[in-house]
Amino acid sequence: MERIRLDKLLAAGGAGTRSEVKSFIRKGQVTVNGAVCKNADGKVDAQNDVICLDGQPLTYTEFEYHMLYKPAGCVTAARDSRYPTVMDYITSARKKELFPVGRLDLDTEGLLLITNDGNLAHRLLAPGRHVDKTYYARIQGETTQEDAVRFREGIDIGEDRLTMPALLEILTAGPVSEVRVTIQEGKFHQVKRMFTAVGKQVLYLKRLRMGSLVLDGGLQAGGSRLLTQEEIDDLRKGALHE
């Protein structure tokens, strides 16, 4: 890991805002390898140096990974002039470094990964990786096994090629059907366009899974939490081997 500014490390480690940690440093409350350091923009080695605030060691990790239950009505972007964004639901001190991995439509809910790990994000989103994305949906119209066959064969959604084979699981069938859909692409409005192509309409859409990462059933819409180390390891392994 490259050396980083002391004030940035403290803020990223949750010690306070950038202005607050600068005050701690000026007051001599911060030590680096046992010696008081009053140089806020001095560079430190986050992995090997021992940084303490008021005698308490601080930990720093290069990357952060947040699971967000994206609510409907917000856009998957860092900023927007018309709507709230998914980043409004993240409270990390490193918020400016973070970004959403992929995109969910304005009215779509569910799992969204927020991170500053660009390499992992690229691997999860690269078309050639074929990472599974699973959605729950309510559909206007009776969903049939014929629809499931067409999804497996690929759907013409008006592009140069058919969609990749997708798994359509029918949970309930009727005037309003409930289904689970697993796709391996991320085309614009893809799930909605696939159902439109078979004469149906998506009424509600929620992403449940991306790769190995599954939406935490304990989260409410708008809620978020840091990923566990096991979840991070599984995501990395899957991204490498997909």
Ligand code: URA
Second form
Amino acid sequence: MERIRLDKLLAAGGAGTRSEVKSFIRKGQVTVNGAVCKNADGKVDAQNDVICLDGQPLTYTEFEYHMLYKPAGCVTAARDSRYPTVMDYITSARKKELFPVGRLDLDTEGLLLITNDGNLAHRLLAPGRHVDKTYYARIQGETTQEDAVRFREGIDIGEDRLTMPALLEILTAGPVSEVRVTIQEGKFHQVKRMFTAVGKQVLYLKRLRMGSLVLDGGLQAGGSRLLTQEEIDDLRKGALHE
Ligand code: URA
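What would the structure be for the form predicted in complex with this ligand, given that what you showed me was the form predicted alone?
Let us now look at the entire complex, which starts with that chain.
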């Protein structure tokens, strides 16, 4: 049973800012299980108590999960002095609690999960869990089956060990090739460094998938939406087993 402050629950439920909800509480607009409650810092049971503002019931969930289609040109950080950050694309009453799960480079686009669920984030990112990440990339140079073999066997990118087996799917091969790459790790600039190691250069990189979570084809770059309950459950299940 989770007990939280009444004003925090109301603000997190989107009823207003902390000072606005305090004023609603003071004015008697808030009821807990049918009784007016004027005590903003009183604790309520977030799961079982029925909280209403002006007679309208409010729901509170502990965690928020946002899917962002990260555009190029923003940094995966909460704050930055030079560039916009991924958080600038998220609207939430609880923005201060949210953080991005993992990183994408400044020029990389695509799927980024933003949440306040530290447990899930930890499980998705833990090196021992090998959660698959799939990227679409445009490559300068002709990608070959030999590259695919090298990706499968592991590549020396200057770390202590070779990279873990990665799947390189060649979609089109030519002076500029199109590929899909699935990696099990998340080393700094990993995909770019893997292509550099086989003598090629990544021109464009977009993440399509992380674990069970797939970038919503209906989102535009810079767009975001909340995860569905099914997506959340699948991510949790996958992160437990991977
Ligand atoms: N690999 C990269 O090189 N860059 C990213 O942003 C993600 C994976």
